[in-house]
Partner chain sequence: MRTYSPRDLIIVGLMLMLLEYMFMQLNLGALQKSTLDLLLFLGALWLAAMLIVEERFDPYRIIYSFSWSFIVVVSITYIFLALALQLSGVARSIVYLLLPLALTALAGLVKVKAVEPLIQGRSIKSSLGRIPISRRLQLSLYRLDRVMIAFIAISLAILVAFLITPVLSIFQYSILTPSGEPWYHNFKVIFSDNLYVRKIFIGEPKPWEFIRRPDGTLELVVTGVNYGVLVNSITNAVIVTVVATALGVLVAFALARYDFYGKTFLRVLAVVPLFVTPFINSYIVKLIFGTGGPISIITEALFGFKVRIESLAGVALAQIMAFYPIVYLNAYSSFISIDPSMEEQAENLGSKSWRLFFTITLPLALPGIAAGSILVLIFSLEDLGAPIVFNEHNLMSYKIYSSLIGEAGVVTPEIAALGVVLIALSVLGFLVIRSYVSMRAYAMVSRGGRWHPRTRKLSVVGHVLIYLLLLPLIVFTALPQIGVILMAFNVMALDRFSINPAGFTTKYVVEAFTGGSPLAADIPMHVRNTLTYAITAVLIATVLSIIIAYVVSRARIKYVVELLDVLATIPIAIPGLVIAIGYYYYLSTLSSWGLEWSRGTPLEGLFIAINPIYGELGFQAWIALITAFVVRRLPYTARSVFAGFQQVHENLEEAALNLGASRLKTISTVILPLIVTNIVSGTLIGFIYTSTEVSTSVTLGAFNKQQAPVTYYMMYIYKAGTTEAYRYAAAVGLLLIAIQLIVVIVVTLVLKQRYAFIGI
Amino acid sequence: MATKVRLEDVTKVYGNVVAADNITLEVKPGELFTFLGPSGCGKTTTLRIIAGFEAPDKGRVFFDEEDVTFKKPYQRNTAMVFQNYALWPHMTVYDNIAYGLRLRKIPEDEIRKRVKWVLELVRLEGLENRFPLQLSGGQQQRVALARALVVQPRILLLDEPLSNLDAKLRIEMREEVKRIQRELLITTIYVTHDQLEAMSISDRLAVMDKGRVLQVGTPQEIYFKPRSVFVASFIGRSNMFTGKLVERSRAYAKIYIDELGVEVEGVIEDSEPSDKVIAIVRPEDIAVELLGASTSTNNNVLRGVVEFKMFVGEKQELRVKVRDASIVAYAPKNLDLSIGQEVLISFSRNSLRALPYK
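Please provide the structure of this chain alone, in the form predicted together with its partner chain.
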């Protein structure tokens, strides 16, 4: 049975930087949970607290119901894959992997079997006797993963394990990590600043900024229902406007958008009328149509002028000027548009989200 991890109010201060600020969350047994955030937001710090390399100044860490806040790293049975892999250069691949097993006093022939098993799992058979410096980056990364997996840890911790690889290998290894995690069903905590990686690999993720966890959810929730401006702007692309809440009914609200000079309808979270808000629409939620050829049933319709267009693969990316705003939207690639042409853009009231202005 896989282990559950719970952080309660975890806070860590370095000098005058708050690296982790009152973090409370729960990682479910067997899930792949990601910390996502910009550089310096405290992801590594949080991971190191879970591994036991640091103790939090405040708060507690639980594995299942056991309080491990002040347990030493070597008493926790977690296994970490470091960003720089941290393979020991003076040991062969075999010795690197067998290290944790030898510490556990497992008989040597059992060790041999397990190393063989894990090398197959990470697809590195036959490299046992190489030294780390004789391996490519991707191979080293897999050795690091194997070294962590072979001890069958309660929790697998991965700190930006793919960031040193080239783009193609990164995607391959991403799938590999996901496959192995599914196969072994180990509770896994993954750290990255790459939103695509986080979105594609995670069961759930936490978005962090300046030591705080801003939102926890599935990739879909995070993408389509960002609860703060930071999350919306950090993940994917979005159009943002400033506005005022005019009126709110049960499900939807009327919002006056300053830049567009119109009222639109959208979803809103905890704001009072006349509060300032930030309204967000994702480009892929916007429909672009030629004047007079509108078929969409969207409630919010605006008229604008194409300012800029660019083909990106199977669609074209547009910037449409509406009053003072420049709105990013996508159009089908066969839609015949020219710069300066007038178009209709529209979006449903479900896809506009208004967030408190801060």
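Residue numbers count along the first chain shown, from 1. For the two forms, the rigid core is made up of the largest set of C-alpha atoms that agree within 1.5 Å on superposition. A quick note: this is a predicted structure, and the numbers were derived from the prediction, not measured. Compared with the form predicted alone:
When the rigid core is held fixed, the Cα atom of Gly138 travels 2 angstroms or more between the two forms. A movement of the C-alpha atom of Phe241 falling short of 2 angstroms is seen between the two forms when the two forms are aligned on their rigid core. Ile280 shows a C-alpha shift below 2 Å between the two forms [criterion: core-superposed Cα displacement of 2 Å].
Hand over the structure of the form predicted alone; the form predicted together with its partner chain is what we had up.
Chain alone follows, minus partners and molecules.
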């Protein structure tokens, strides 16, 4: 059975810095849960509290219904994969993986079986006699992952495990982490500042800032229904405008956008209704069309001038000047556009979200 992890009012303070601020959340058995946020937001501190490397100043940590708040790391049966791999350079791959088992006094026959099993799991068969410096970065990370998994921990903890890899290897390794986690159904807690990494591998994630958990949800919930301006701006790219709530119905609202000088329609969150709002629309939700060729059925249509464009492979990234605002939008890669050209941009009211101004 996979293990559930529960944090209750967990707080950790270093001097004047609140690294974890009354964090209460639950990681479900067998899920891959990610703490996501900028550097210094407290995500690694929270992970270290779960691992037992740090003790909270306040609050409790539970594995299932067992209170492990003040248990030593070795008493919790967790395993951590670190950012720098932490492999012994003088040991072979086999000996690095077997190290934790030997500390536990596991018989050598059993060690051989487990090492063989985990080498197959991480797809490193045949490399057991190499030393870490003879391996690529991706292979070293697989060894670190194998060493963590071979002890059969209740919970797997990963602290920025892919940050030292190049872009191509990061994609390969996050797919591998996801595959292995799914195969073993082990409760996994992951820390990263990389939004794409977090969104692509997580079952659920917690977005953190300044020691606080701002929102917990699935990647889809976090991306499409952010509950704060910080979450909306940190996850993906967003166009943000200040505005005033003009009229509101049950489902939609009319919002006057100061920078655009026009009213647009959008969804407004129920929490803390306010006259002043932040209106948010993502670049991928904006349609770009040539003047006189519009087929859009979107509720909100604006006229602007292309002031910047950049080809990024599958699309063109544009900055379109609309009155006092510069709006980032994505256009089809084959749409013939030039700087200074007038275009129509449009977006549906479902794609614009308004949050209370704070």
